[in-house]
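The data below hold one chain only, encoded as structure tokens and taken in the form predicted alone.
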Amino acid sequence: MVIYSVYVVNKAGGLIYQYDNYVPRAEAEKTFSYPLDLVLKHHDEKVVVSFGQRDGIRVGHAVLSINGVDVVGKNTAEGKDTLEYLNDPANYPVSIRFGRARLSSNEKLMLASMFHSLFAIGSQLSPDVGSSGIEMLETDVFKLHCFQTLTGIKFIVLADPRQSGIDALLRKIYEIYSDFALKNPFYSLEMPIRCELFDQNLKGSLEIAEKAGNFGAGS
């Protein structure tokens, strides 16, 4: 079983901690001749495929590297615009690696804030008072699990749909937060968590949960 990532969101909707435990990298690399038989465009500071699919390359995949050198945002390692570089016949043949780009820090902050808003909307849409808000969202490839404390801190885990024991794991993460963040004299409430003991204990708990398929008695 796989646990993909952990997010901690404060009561104002700000992301105060994020850890990627496992990020699947579906990548494809191919050598192309001119002209390129894929349509590329700029999107969110990246160069992505907007049309054409082949050999494991899909619409939405980003250009990750050119000739073995990583692409930085919309530019090559030399600072040239990637689209301009790939539109120049003199640069061919060229080896391009495509894949799903990792979320940037700003994107993670934005998504955490959006989920905070959705959580509040879920509570307000409830036909009865005292709704807990969104506790789980399910897709075909992962489940998002959320546990909100009485003080409004949200602990979010993204995991394989078959992973069991997530409720117990969420409460274990809350326990780790209480022991190693809240009790840290240098930690300020609602601020980003930067604590080595918190990191170590969180990673250990995730490893136990993955190996066992669940976490804790009765989970």
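None of these values were measured; they are calculated from a predicted model. Residue numbers count along the first chain shown, from 1. Throughout, rigid core stands for the largest set of C-alpha atoms superposing within 1.5 Å between the two forms. Compared with the form predicted together with its partner chain:
Core-superposed comparison between these two forms: the Cα of R54 travels 2 Å or more. Core-superposed comparison between these two forms: the Cα of Y174 travels less than 2 Å. Relative to the superposed rigid core, the position of the CA of P35 differs between these two forms by 2 Å or more.
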Given for the second form:
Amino acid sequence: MVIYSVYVVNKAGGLIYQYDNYVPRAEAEKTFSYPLDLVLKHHDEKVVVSFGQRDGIRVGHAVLSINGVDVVGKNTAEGKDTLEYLNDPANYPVSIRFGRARLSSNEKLMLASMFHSLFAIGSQLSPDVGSSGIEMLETDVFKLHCFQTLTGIKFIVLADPRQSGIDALLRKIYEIYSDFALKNPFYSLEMPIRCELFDQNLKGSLEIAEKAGNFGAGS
Amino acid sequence: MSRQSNRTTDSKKMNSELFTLTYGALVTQLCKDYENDEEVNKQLDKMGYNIGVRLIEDFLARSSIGRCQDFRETADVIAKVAFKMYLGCTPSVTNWSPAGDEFSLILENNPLVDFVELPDNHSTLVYSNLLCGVLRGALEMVQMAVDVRFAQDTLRGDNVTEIRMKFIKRIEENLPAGDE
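Having seen the form predicted alone, I'd like the form predicted together with its partner chain now, please.
After this comes the whole thing, all chains and molecules, with the earlier chain placed first.
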């Protein structure tokens, strides 16, 4: 039972803290010879597999590194276009690592503000007055839990659907925020949280929540 | 399984005299720096405001109190929960205005002013003005604009310390979703 990520969104909808707790399990590194039997294409500043599936490499996986060196967007580390590089037989044999691309920080920022607006829509759609915003979002792979404080800060936790005790965990993260972020006089409100003690304590409470499965009992 | 964080839900015992001394040092230094009581009062209010906007989250995180429905509930929560939690005293709520938008908090003992006497040349200094700023800042973060001032002060010869709080308006900008 895993807790995948924690997001903290400020009153204006900006992401002020983000922590990823998971390691993408689906990654595959293979050595290829010319010609490449996978069809690659550009998508969203990345190079992804559009056709061809083998050995753990699936459609939608992005090129993560070539010959052990991480790629930078669409280009190799040296700045050459990845597709051109892989079309040149002189560069083979080549070892490419494929995997599910992680979200970049810009994408996370955008998704957080989008969630902020959707959260408000949740309360507007309500048939009755005084509904809260979105508290939980469920997919078949994860559950997203959201807790909004009276002051407008949102704490969002993405976890395994079977993980219990997330409500208590959200309250605990609120306590950790009020302790290690707010009581740090050098932290300005609404700004990105860059406090080491906050990170440490957050990680600690995530570990406790994962192990206990039901955080809060006996604490 | 040991925890990394100190469990500060039970308040760490600290010498309240150190707290009184610290606050006293702060006020006297401000007096030396600004040399003008009005200016010092303003600075104390500003400092209190900065404390208040942070303290409210700590208060909400630890007390799990929900949103108050009206100003009377707010007054009760401030007097019975907040003051108790942070200053260890429970002021009484009195002198409600007919419209229900103004009330007084009467404190019998104010921990900030233990052992303090105001000299004559600082007769307009509101020594505990930090508290006014704290209350103002904290309530602003939960979308209430209030005016807070000291109506009576034991340091200036009155029998009790009285803080007068007046509700001005509800802050409608940037309301958290779901609170309209």
